[in-house]
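For reference, the chain that follows is the form predicted alone, supplied as structure tokens.
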Amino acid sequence: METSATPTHCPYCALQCGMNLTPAPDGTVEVTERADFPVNRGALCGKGRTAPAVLASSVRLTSPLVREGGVLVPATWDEALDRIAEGLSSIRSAHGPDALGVFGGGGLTNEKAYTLGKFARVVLGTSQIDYNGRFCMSSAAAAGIKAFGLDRGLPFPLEDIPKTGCVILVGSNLAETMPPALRYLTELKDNGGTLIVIDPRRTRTAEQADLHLAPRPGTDLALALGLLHLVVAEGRADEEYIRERTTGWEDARAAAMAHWPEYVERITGVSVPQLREALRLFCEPEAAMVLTARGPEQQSKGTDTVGAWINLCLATGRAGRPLSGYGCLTGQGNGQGGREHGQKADQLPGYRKLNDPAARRHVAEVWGVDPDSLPGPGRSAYELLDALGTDIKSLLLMGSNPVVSAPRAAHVEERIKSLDFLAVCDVVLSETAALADVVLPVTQWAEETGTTTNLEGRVLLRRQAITPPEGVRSDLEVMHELAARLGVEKGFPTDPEEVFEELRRASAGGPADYSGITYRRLAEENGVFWPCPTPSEEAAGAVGAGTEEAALDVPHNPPHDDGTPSVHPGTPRLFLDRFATDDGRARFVPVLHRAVAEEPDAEYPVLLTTGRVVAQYQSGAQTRRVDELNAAAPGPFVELHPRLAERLGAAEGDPVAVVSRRGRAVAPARITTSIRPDTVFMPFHWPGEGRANTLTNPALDPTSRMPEFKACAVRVEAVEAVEA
């Protein structure tokens, strides 16, 4: 048996962390550290160390299933698929294509995700696709273009981070969420910088912080408004940098205005001494970094809460400079790639959008159609969940497992329930595909190679370590299956390779060129960082406006003796030079502060927040099968102040339940005075009566479309009362 280590990187977060890998005589499989990896540099959180656990055939699906009788049993593939192209066919035949849903996963590679939106757009001829990234980052997304005319999650190296003065850590939890990335914020304090984290909670993260600030669930936008404020009234705006790289500074200063100081700590909570103390510590060094993630994105205000602590980043000069800027902490493992090659409702590759006619042209090409045969933008996700069963009458879905995951979770079960056919891809049977029609088998990450783009945008090689067992096709291979009985025989390759070179003659000129990355230069690098044009003139100089290469049309590197042209060498910092927008200038956006969907009132007087725990991920339908991390973290809880448990007469571990007006849910009370008393926190990773999401509020952000994960009107009620 071949037993030499294959450098790859872990399936679960952004980081991508790198690891090898290294079968083992037994069939299982041995995780090591690999050091080379600048990322992680050898550490892995315990979901990396246990990813193996996951290929087991005990625990993974290894056949395809097909419904009988109400029971899923085994099929062959054949069977499956002929079932799939009839259940779509048939569909599309009596209701027409936009009847066929297609939802993704931010785990897809992101070969599966650029293969995925144009089996939709050109097989199935469906514009209602989106995937479940829209509920990660869509928010910072949505902000990150209005003020800079691109979205990068991160526009600059995470090793950047322990070199600047200050970071503002809105809303994310570093030590459970992304562990090997804490070392950074270490790194930071050990060179004399300072950390300030904004979390309701006092989490592990906010136990390393120079200064905790704990606002109010779903009032971070007042919270950057009031900093704001104070820049201005304190004499702490960048004037010369405002000046010479913005636009709108007078309508975002007059915004911020109208929340000073006394009015942002009635709304928030956070006192003015702690907004002073912030606002000096944040403005005193040379450099300073703003870093968001879930905490103030998953609102229904989420792209202006980001929008506005941009803009204070923007007020201070801490945008585009060396060691300065804003960024987006991505969640899921290729949440970044996974939108910017087709999955999202209004997107194409190379992160070009739907409805732009040029766009539209250059991907036709690529594909071989009509421009005019491609769909419209359609509707994002939870839109397109919650139409299920009207006029969506059937879904295909990979990579997913929104019965867990969506907001109003309990709805989405049902709407799933109610569609004519579903089928679904995945590697274990999770609470979403037992509802399928069909389930197939597919390859998961060690068994396949594809390439997936990290939150720093560097896009990487994952490489395939081990053979899949018999029975487990890849999702490349079901999709050629499929197009090929839906009379598609060509465009769909199974080699993820060739598809790879497909989406980078997708992909070139686009804002997320990735072009000028080949398998080769992966395999030899640790990374290449987008956008990364070819030099030639075709794909030069349409992309990376504001890129340390201002002037792309002229190659970075000189060219080779043969007169060949060098390779672009990537974009690890954006904006150093000039802003993608078409003056070269950041534009500040003017936001004002607005409630939460669903302010507490006497009925429901508490607020909800959901998070994460470091043993589980996402849904936990992989981590959930692992002994070792559900010894460490084996269901759900309900974190709860004490004054609130003494109100309840609750004790530790007592089971509570949680009411909203979407439905309830029950699990152990974890009594703690890290949590406010106004707020409870409940993770989202599991199912049944302990799922968070049965309560979480679907209002939609008006331009991301994202839901407000974050904060939510509740009631919290001892088990034995209710049941008495």
Ligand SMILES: Nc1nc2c(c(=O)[nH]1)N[C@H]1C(S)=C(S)[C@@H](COP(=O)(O)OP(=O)(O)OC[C@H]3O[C@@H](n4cnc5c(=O)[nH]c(N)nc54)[C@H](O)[C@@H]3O)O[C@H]1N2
Contents of the next structure:
Amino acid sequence: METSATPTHCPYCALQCGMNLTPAPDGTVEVTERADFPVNRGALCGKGRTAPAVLASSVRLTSPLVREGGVLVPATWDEALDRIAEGLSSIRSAHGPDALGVFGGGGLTNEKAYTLGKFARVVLGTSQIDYNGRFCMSSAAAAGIKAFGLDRGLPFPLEDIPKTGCVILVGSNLAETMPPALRYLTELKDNGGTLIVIDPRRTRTAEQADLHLAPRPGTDLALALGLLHLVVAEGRADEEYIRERTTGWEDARAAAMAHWPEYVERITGVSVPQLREALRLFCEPEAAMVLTARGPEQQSKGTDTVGAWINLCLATGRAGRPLSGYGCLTGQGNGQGGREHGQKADQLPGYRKLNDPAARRHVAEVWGVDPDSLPGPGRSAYELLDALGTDIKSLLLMGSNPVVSAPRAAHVEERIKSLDFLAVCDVVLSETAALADVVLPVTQWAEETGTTTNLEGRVLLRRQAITPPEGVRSDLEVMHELAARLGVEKGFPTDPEEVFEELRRASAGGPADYSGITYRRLAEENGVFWPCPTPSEEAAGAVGAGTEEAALDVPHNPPHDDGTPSVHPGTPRLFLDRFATDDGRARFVPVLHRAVAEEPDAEYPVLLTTGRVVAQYQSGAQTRRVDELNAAAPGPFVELHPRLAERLGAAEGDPVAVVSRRGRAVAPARITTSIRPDTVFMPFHWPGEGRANTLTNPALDPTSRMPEFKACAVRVEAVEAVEA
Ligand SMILES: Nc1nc2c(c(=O)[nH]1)N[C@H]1C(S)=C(S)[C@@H](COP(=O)(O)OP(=O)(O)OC[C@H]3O[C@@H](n4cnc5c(=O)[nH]c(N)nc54)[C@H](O)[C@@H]3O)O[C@H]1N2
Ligand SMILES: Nc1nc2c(c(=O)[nH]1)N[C@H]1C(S)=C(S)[C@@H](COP(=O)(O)OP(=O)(O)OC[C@H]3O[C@@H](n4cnc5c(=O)[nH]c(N)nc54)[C@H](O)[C@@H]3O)O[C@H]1N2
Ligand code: SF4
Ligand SMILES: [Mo]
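Having seen the form predicted alone, could you give me the form predicted together with the named molecule?
Okay, now the whole complex, with that chain kicking things off.
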């Protein structure tokens, strides 16, 4: 294993680019092109290319740490694990299981996410578990379930994009957040298709567009409704499709009719001719797609906003047809799989609902526990973080850095500090780990095997390429050891493939059915799209048909003599025959525009929106440890329009303060005409004075519980004026 190239995948974003890793004699690891993986065909962004830098033991944790006299000091694994087990049991005895919080991450492999959910429910008995994916694609997930009966980010592979006629990209800066995927949009244009980008900023992605619409942040819902109004007014609705494949059109149509183009122009700042042009480009070709990312989703009305874009697709017959559809560009490495297997507050593996009695029975049987012993749904991510130090007394954190990434971060930081006990598993001493009572150093991507599910719903095998440094253990080993110390000796294997075999059974018959997938298939087929049930289950046409044990005993068989496959091929394209609703029809959801939770006023006259830059990843815990990436993106900044800068008297590079009702952040000004004059933008990758999340508003979407990361009211000040 240590000498030849190992084909594997990047640790970072949901594209999960393929790469080869080769260990060098000096202990470093070389990344080389892996051309056989179709999603990126060898291309990588700078983060993926430099990812091995974070494997070096000089930048990471290699010993457990425990807090002694206020400071973190090295400890043995036994000391550290004992301390966590004691901390959690004493809190549970005093306050009950729901005093134990658990917070996971969409970067964790399927095996880890599955085990974490099981650990919370079976070992701790707590309902108080959620994860950072709530901050990511949860609004799109909620809208997808409402409309289609199923949430898989993209219902088609990326390779379909260049073949469609028009793509509307809503609030995605793909050129910076998934650079190798830009190729699909370039090919679309080369093939004669058109690209429409909707973003308040003229981003590198918007520069590629045939048409760029720059709405005010937080007004995408009105924009989509205005387009739907025009669909009706211009007679562009596909009546036959609406009749045959959907329900609920009348109500959705009536709601849209209240959104006149001129009214929408006033709300969004996008002119009526631009709206008409966008609709023409979308409707003229035979096929078209709408893709959303965090821009429209991270809003306190994100679910309705995505619902409005789906309505547009349904009204024009552009869903569940070849080369047409709505898709969400999921973000984290395992952003898709991480939301399917039970680290979400209301969820059991296989994308089952925790409050569904049949789901509880099925999963409890796989886990060998009484269904009644499983707790009910808990709180959403922000609500959980907000409750720390009140009824939640301890937190076990794996795969997130909320001190930097949570909304209203100063408050969240203060809540975390008020805990009786905090345990963090991480590869580096993140800003959140630095606050812990116990820190456990864990293995990462190249040092362990596991599966992830990329933004297309393609389940992938990440292979171990190198031996981990001495002193670290895997997250699975941590949960195994803690379970044993808390009295659960069985059911927490440390071998990822063994966990995956159990996950197959737990997911069998659920919406995200992985039961027909094996490690062997993943290796041989370069990924398999879910749902992938076992053939017998499919033949029976029912979920959970037959005894699962027997049904799952599928070797990697060659096709039958008549050529039919003996294993399910997986499902690259969803909904072509029917949607995943009871009646097989997609549901229109009637939605009306509403304002952002915090409208600008005299005191806070400007809108702040937040997002990413190409060279840093998320809270920066990993990428801020890579010299090359820091050179490219050394720190935070405030992007603002020359007119706003002039009013402040701020020149390029001058420190400016951005102040919201939650707090104040200071960062250098970056002056550009590419942003609306009424809006400022900050990336959220840094802690400290320039932390964007000091400012953000935790107003939550009523359905998805997504915070409003993309719009809050602020004022911008020249720093001298304040300090003087
Ligand atoms: N370099 C890098 N790549 C990443 C990540 C990273 O941290 N760094 N993170 C990964 C993850 S987890 C995710 S979720 C994805 C996110 O990927 P994206 O969604 O592409 O990233 P963002 O920069 O958060 O937001 C995209 C765009 O939304 C725009 N926007 C802001 N407000 C609004 C609005 O109200 N409406 C509209 N329409 N647009 C708006 C912003 O100007 C921004 O250009 O990226 C993944 N890839
Ligand atoms: N203002 C603003 N805030 C945002 C967003 C925004 O657009 N604007 N976007 C939101 C979104 S979409 C997301 S996804 C979140 C992401 O924000 P976070 O949840 O903070 O995500 P990361 O920074 O990726 O944190 C992952 C942590 O887990 C560690 N880690 C990596 N691999 C492993 C592993 O295998 N095991 C363990 N135990 N640890 C590991 C990393 O070192 C890091 O400390 O931020 C959200 N916050
Ligand atoms: S685009 Fe995403 S998956 Fe690909 S190399 Fe960059 S961070 Fe890694
Ligand atoms: Mo994300």
